[in-house]
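This document starts with one chain, in the form predicted on its own, laid out as structure tokens.
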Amino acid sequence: MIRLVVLGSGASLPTLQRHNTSVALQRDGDLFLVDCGEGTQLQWRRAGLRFSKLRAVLISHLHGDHINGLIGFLQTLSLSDRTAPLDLLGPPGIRDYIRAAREHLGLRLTYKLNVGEHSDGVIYEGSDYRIACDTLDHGVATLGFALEEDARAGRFDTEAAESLGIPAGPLFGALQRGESVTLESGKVVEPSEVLGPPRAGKRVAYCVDTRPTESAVRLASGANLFLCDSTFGNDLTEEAGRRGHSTAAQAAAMAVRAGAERLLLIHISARYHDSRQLVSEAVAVFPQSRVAEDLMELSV
């Protein structure tokens, strides 16, 4: 299961209701922080997340509302006695950012920070999932991310197994793991005889701070949950394009093209104290749309 916690849902100007956009993604015991604006570590604590489970920090781009909380967050990990290495993955320029923090801010850490610069491709691999990125359209080097699980085995057909004379117990488990089994009679049963077709793994995509772009559609292709830049409403479509953002309706149109299951509108401008306009405009295009709220939790 993939668990998502919205730490912040607002755009560049934080409000009392919305912190700068950042999310926590948890895949079983592995936890990831995506973007780290001002106040992120306080939201992390409010959400009850564990620093010890953090495997990597993903930064979409180097604008302040997505990175101004990073140095404090990294220092807090040191103050929490972290010794395990941590990956910091982002666009070109993030190495210089950390180098400057070490030189001018005296950043000293108790753990090894592995900084990686990327523009596309797989950037992190777990045992049965991976995280990929692609370049978005924001006017500066900006990444979108997708966490995707490996394909899962098909559903186990108990009736078919029993008809083949397979006793319930360990042999069922072996077949579900994709292993062939040998019965007492000497008959060999292959997993394909009792398993349905493979099922796609779960997929969550995060594309914030971008104009409508094909790379966002690719990252969100078949996603169970698509978090997309929805900074403005239709009343500010021209401004959205000029500033490198999307409207809620444009986010919904990308969700349709991607074949996503659900859309979460995020990176909401402080102008929209009432988000009902954005939701209404998105739902008119893609009914499975809702707006993100700070500390909202979703499961995929």
The other form holds:
Protein chains: 2
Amino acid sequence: MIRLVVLGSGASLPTLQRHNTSVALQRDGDLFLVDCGEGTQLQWRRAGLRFSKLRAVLISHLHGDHINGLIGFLQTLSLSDRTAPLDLLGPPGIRDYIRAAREHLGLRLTYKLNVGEHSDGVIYEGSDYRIACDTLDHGVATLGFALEEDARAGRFDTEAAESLGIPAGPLFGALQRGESVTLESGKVVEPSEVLGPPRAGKRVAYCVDTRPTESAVRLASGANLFLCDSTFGNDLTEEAGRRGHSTAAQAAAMAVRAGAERLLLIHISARYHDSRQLVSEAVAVFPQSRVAEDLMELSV
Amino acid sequence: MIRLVVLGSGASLPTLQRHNTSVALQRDGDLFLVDCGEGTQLQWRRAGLRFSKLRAVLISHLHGDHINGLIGFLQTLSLSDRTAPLDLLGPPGIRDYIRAAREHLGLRLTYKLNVGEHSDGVIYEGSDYRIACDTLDHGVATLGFALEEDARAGRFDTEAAESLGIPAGPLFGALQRGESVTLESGKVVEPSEVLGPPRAGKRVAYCVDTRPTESAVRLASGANLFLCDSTFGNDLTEEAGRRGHSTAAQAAAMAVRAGAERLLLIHISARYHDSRQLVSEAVAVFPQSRVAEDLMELSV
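With the form predicted on its own already on screen, would you show the form predicted together with a further copy of the same chain?
Okay, now the whole complex, with that chain kicking things off.
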């Protein structure tokens, strides 16, 4: 299961209703922070998340509303006596950004920070999942991310197993794990005889900030949950394009093309005090759309 | 009148109870922000302060808990379409810090930012007040600040004026403004004949972060309100000295030597969930001590 907590859902201007866009992704005991605008560490506390479970910080791009909280977040990990190394994964330029903080702020950390600069490909390998990135279209080097679980074994067909004469018990488990088994009769049963087709792993994609672009559609391909830049409504489509963003309807169109299951509109401009306009414009294109709110929790 | 709003009262680790130390100082229509840790702009909103009234930002030193919110604050002013120039006044190094943000974050502002690097002296001149700074003792270049009003005219002695035969009316006003007046009898009356001694202007001093030091005592000299680094209690006096901070009792001792009227303990370590220890240790030395809380308002 993948759990997601929206730490912030707003665009560049943080407000008391919408902090800068940031999410926590949890896969079992592993936590990932995606983007870190100002105040993210306090939202992390409000959400009751554990700093010690953090495995990596992913930064989409070096605009203030996605990174202004990073140095404070890293310092707070130090003040919490972290010693475990931490991966900081972002676009080209993030290494220089950290170097400047070390120089100008005397930033010193109690743990090793492994800074990785990426453009595409797998950037984190978990036990049975991975995180991949690709480059979006935002005017500056910007990454979208997808957390994807390994495919799982197909459903176990109990009836088929029984009709093959397999006794319920340990042999069921072995077949479910993909091992072939030998019955007392000497007959060998292959897993494929009792298992349905492999089931795709769960997938969550995060594409913020971006104009409509093919790489976002690819990252969101078949995603169970797609978080997409929805800064503006149809009233500001031209401005969205000019400023490197998407409208809610454009996000919905990407969700359709990606064959995503659910869409979460995020990075909402502060001008939309009432987000119903954005939701209705998205739902008209892709019914399974909703708008992110700060501290909202979702499971996939 | 000087109004003060505590935007944050905590030390390096921001919590939901205590944001990083930061205060807003208001002198009539002029607003000043002193220090700008992460989340200060949201505290500014919570306090109902107007971004448009901001005249200058003062930064004590370049440690993250005093400056991590600055870039976001400056960007928010831009997003609010500010065009009036803004003074950013801090210690040496702040110019390079801003230069790095312009380089790494593509920081662009809609207004002119006048960055001044200072060590001591008057750094801002208002209509009838000024802000001065001096260098504190914190291991890195750190400024303390004092906002001081001009001395005001002495009290008008109505009885003395009447006994001199001055008719109530415009002549009273002229004398109060410091002008000599000529009566119908031809007699000349000097202001000093009807005015008490000039009254000192109000004074607020902010000395954070610092070990006990003479420059802090000078800045707080005769202050109506003295905000002072009180990171630790008597239990951690040695640690305070080693880390460049003061204890609450040391802050109180500075207030005594400065002849201050009131002391506000601020920059409280997150380990003191209950601040009563700090208050009682300070009060034992200087009775007019209290502890700052986030969003507390005080007038002088």
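Since we're looking at a predicted model, the values are computed, not measured. In this text, the rigid core denotes the largest set of C-alpha atoms whose superposition between the two forms falls within 1.5 Å. Residue numbers count along the first chain shown, from 1.
Core-superposed comparison between the two forms: the C-alpha position of Thr110 differs by less than 2 Å.
When two forms of a protein are overlaid on their rigid core, residues whose CA moves 2 Å or more are considered shifted, and Leu164 is one of them between the two forms.
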